[in-house]
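As a starting point, one isolated chain is supplied in structure tokens, in the form predicted on its own.
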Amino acid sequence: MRFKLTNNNSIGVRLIGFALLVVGISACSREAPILNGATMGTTYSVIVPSLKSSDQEVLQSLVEAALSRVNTAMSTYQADSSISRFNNSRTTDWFVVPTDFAYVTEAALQIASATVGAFDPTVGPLVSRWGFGKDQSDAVPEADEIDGLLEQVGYKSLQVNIETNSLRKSSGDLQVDLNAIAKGYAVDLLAEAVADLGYVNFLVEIGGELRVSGKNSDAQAWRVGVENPTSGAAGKDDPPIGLLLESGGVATSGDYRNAFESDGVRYSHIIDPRSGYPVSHKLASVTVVADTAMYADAWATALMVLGPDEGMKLAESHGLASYFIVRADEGFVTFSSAEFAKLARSP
């Protein structure tokens, strides 16, 4: 039985929803102009407190062009995208790709190396077999099938050349999947579109992942809220964790967005590229604040794969601002890295 959790039974979804709610209240208190629409199976919004009416149509065009760039280059759901053509190609020669594709792949490989494969942009075959790609399935693969797919996965078998904007795979079976980093990159492109028009105060967001700059419409730092799992629970009223940001990207990864259940076992869409199986630890979600939404997006996924102990260790060693929500025997426990603690404020 495949299911997608809703706000009523998923702290992860409520966490993202609350973050946007706080941002929305703070940003829109003076009727800040907002552009919004649908993209990448979710929605986007752009908030520019001082946006001139004469710039709104121009900005809308820039936003749509940026989103089209990302989908045309990196959407595995588009048969004619650059990533689909690369994946369908059996060549092991250098393959020319768009600049965006090469840039994001390089960043993905950097994080793959830093996590020794916990984050891996070649995990696509495993994601697909577990039914979390274009074709959904509730069939749990056999162990020998997983072993066979693991032979097709490995970030060290993928190379990128930024100077020539080209990729090369050592095996024709290798597949690239940038879904864990491309949405964050799209957020950064939206931020770039706003900045190109000369604005320094804005918030852009796609599906809960966001990038902020400057001040909100109240001339205050942008307030982003990360709700504690016990907020609203019976007999408890823990306040949310508040972040006051004037720059940077924020992203959350959790095991709540997509999952299926088979024979009483719940399988998350978060696949560990090292084992070939969905993660089974007690980490429910990770929120990361980074200089860009792209890196926040990728690191949140990487830490989610690593789990609470290994993830926190890596977050501290890399100076990542990270907030962890972990399932406990009774409810949830939360903890954060030293860098995240520096950002946390009362709501």
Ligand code: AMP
The other form holds:
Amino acid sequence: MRFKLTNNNSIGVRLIGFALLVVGISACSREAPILNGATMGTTYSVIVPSLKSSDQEVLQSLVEAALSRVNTAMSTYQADSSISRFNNSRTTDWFVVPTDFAYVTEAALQIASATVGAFDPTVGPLVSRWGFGKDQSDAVPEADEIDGLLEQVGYKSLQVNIETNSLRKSSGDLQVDLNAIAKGYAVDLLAEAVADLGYVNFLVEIGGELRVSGKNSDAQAWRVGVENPTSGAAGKDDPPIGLLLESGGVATSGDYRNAFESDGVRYSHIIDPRSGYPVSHKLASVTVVADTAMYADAWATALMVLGPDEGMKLAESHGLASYFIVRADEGFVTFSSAEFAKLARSP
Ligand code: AMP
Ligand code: MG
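Okay, that's the form predicted on its own, but what's the structure of the form predicted in complex with this ligand?
Following is the full complex, with the preceding chain placed first.
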């Protein structure tokens, strides 16, 4: 049995108060104009409370160009993207890639190093074999197959040079998977597109990963709510906690968002590259607030791999604002890092 949250259900960070109107914006003409559409297997939206109608068209084309730039560079779902070409190539020479791809790879390698490989942008072969890549399957691999795939994985076998925008793998079968970070980067590009038009008040979001700036249309800080891990199923639970933000990026990674069950065991799309298996601890989701959506996205996945204890320890030592929702015998228990506690509000 497969569980995959897409579109509205995949919103890890829900917009509350004013922003909840996003869902029914068409019925509320006095609210901010928004752009929205489909991308990366989910949806995006752009909210600019004071957007001039004369800017709408140019903003739409800037947003579409940014999304297309990210997909053409880093989508493992597009056969002709740069990442697919790099993955299909067996060359161990330097390989020139688009600037965005080199930049995001460098950030991914930073997080890999900070987590000693719990976050690993070369985890792709394991992700694919566990059925969470382009071809989905629920077939649980044998232990020796995992061992074989682990030999193809290792962030130390990937190098990046951001001066020449090139990547190099030290073994021909190394694969790069930036799905844990590229969406956040795309959110940052959307924010840049809006800011480049001179706006300071906006919220941009892809699949619930978001970046805010300034104030909402009520001249208040943006209010966002962290998704309850059961809301995908129940569809109506209130967000357990809210945030008031005037800048920064927010992302959630959850073991429940893409998973399958086989013989009574749930297997999640978050893979621990140190064991080769999907994570099996009790952490259901991690939400991170950071300066950029890219770092929020990457850290949320990284902490999700590390689990409740090791993850919170690392979050505190890096001064990360993070919020953990952990499965308990009945329901969930939540933990906030010190930095997150400063931002949290009742929804
Ligand atoms: P996210 O939804 O941002 O947590 O990203 C999940 C995606 O990241 C998965 O679908 C995989 O493609 C990839 N991924 C899974 N495990 C890891 C890992 N340990 N390090 C980096 N990326 C991962
Ligand atoms: Mg992520």
